[in-house]
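Here you get one chain, nothing else, as structure tokens; it is the form predicted alone.
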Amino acid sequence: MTPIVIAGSGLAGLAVAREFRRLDAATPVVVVTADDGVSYSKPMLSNALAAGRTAAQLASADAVQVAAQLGIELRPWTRIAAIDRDARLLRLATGTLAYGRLVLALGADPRRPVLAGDGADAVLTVNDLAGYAVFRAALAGARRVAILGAGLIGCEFANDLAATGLGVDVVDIAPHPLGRLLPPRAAAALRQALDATGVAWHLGRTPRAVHRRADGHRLIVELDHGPAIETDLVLSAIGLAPRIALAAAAGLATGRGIRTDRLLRSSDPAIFALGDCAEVEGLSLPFVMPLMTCARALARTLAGTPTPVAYPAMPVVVKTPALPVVVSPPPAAAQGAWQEDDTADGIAARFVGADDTLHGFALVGAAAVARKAALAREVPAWL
């Protein structure tokens, strides 16, 4: 029987497996995956330092657990250098491999800021579990971590090194943290809260090089304006690149991301694509409620019975324990406008149409995230 082969081994890649083998034991499931097919969960990736969690202790399982787990065969280390789509094969460094239904769960890359200087070359970015080996291992010694954008990922690592005592200096064009997706007076309490743990920020500013210090031992930091920034670190974390050139080279269609219908299909209707990679009915969403929804029903139209993906609201938690957060963003399309309320300890904000219609909202506070449920019930589905 050719077997369904899946590839990527990440989160996306492998959720689509667990669920799949839970409604079908017999049909062979191939991961081809590029790196070393370890378990872990990435969202833990961004707050594992200050619990003092190692790149080996946030590993689950590796690969040939992965592979006894799921009753799967899984390919570390094995590249796809091509799609065959009438042969339907892979072309592999070491072969071919058949498939009867692809699924693309190929995620993304880090987008790499452009940067002159002698030290570009040192800005570190944490996308995956060898990512987060190399920026702990840098840590070592460091006093100050600058990081490029104040969006989800770099609040997330804001908060999660200066819990750790770490000086943190944190760079975006934009005027507020996480500004694609909080309202003016939600971002700023955000922006307070981790001021009290040392963040400093440098806000509306975009960084133009980095420079190697003459002793070779720290880095600074050029702004287009402002005072430089002496760091010991730079991460970046300036959002992603869903990972869509194997799917181009082969003809299918792409946009943002690989473009698929509610069922997952490409334009091609034996491959599939979900994650971070996917463009669903025009919508990129990478946060983890879409992906492990679209895994579910991937998973069963795969075992045959066709279920198209249906998105509720997904509330996002960004994990900044100094100010706990929610939010529920409203569509790229939706007309209206933010509604924020002070609340005891933080800030409710709505985002409501011109017919009173609730399309989103952000909850700032641990007594204002408490509401996440009742408000994600009065939010019509995005799909």
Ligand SMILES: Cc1cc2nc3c(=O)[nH]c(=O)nc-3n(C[C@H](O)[C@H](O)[C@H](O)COP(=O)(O)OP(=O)(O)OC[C@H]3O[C@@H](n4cnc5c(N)ncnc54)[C@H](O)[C@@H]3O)c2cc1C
Second form
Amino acid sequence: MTPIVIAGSGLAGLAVAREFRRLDAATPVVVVTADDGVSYSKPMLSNALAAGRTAAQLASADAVQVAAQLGIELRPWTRIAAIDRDARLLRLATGTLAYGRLVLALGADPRRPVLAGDGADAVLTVNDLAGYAVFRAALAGARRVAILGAGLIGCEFANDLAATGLGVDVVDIAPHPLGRLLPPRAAAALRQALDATGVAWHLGRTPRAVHRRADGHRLIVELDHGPAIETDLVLSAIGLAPRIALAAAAGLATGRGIRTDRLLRSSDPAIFALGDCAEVEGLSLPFVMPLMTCARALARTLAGTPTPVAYPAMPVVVKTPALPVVVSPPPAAAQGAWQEDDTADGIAARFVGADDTLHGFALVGAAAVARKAALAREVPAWL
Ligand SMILES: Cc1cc2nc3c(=O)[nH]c(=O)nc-3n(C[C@H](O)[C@H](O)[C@H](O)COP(=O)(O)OP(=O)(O)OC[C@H]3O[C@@H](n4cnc5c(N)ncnc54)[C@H](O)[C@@H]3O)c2cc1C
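Can I have the other form now, the form predicted together with this ligand, not the form predicted alone?
Zooming out: every chain and molecule, the one shown earlier first.
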């Protein structure tokens, strides 16, 4: 029998394999991945430093163990070069692999800032376990770290690094941390809490160049205005670009991600997509809950029961122990306004439409965060 082939062994790829095996023990499943096939929880990468955890300690199973646990074939270090849709083949460096149905779970690449200077190539990103290992090794002897990007991942790393005793500078063009997710007062509360951990902010600024230097701190980050930052390491966390190149080259419909319908079916009915690489009915949601929801629905579809995915509101927990944050952002098209109320130790913000519909919320501080489940029930389903 021609196998179901899953491209990618991140949380999305392995979740589909696991869910499918619960429903069908017989159909062969092959997971092909460019990396080592180690299973790990990616969200842990941005709160592992203060806990003193190495990359090896974050790995829950290696490729051989994953294959045995799931009853699948797992091919690590196998990069897919092209998809031949007519022949239903993947082109690999080592030959070809036939698929009956193909699941693309290829993830996303970190966006790289455009920087001048002889230190631009020293800028690191952490988007997988290998990247975390490189970053952790580079921290040896460092006293300060500059983070480019004050979004979710930038703020989480800022909190984690500051908790290890390192000096942290955060640069962002936006005037507030988590500026795309939080309304102003909630963002200010988070900024204040991270201030107290020693984080220094360079907001409303754009990094222009990174220079190496021979003495003192190892690098200098030059900004469009304001004083330059002396630091030992630069971490970029300015966002993700879904990996769509393979799909686009094969003629599949792509937008921000690989476009699918609610059955997670691409423009080719034999090819499906989920996780960070996918755009499901126009929604690109690079978080764990959406991909797990997709994996369960897709497993049923692949096992013979077509199951459209349904997205309830899926609040995202921001891992900033200095001040707990939960956000359920309103859909881009939602009309309304933020209402921010004080709580005992933070802010509870609701994004409310003219008809009083709650489209989203942002909760900052433990008292507000306790309202997460109740508010999530009020928000209409996204899909
Ligand atoms: C630091 C960090 C913290 C995060 N924290 C949270 C959080 O707290 N909560 C939350 O909900 N989300 C969080 N996220 C997001 C979440 O982790 C991701 O949405 C999720 O892990 C994406 O999984 P994925 O399987 O789609 O992609 P990936 O994990 O990127 O997997 C992609 C796979 O595709 C393979 N691949 C790529 N190209 C090829 C090719 N050509 N051939 C073969 N294989 C290929 C790769 O090797 C890899 O195995 C965080 C992300 C990061 C980076």
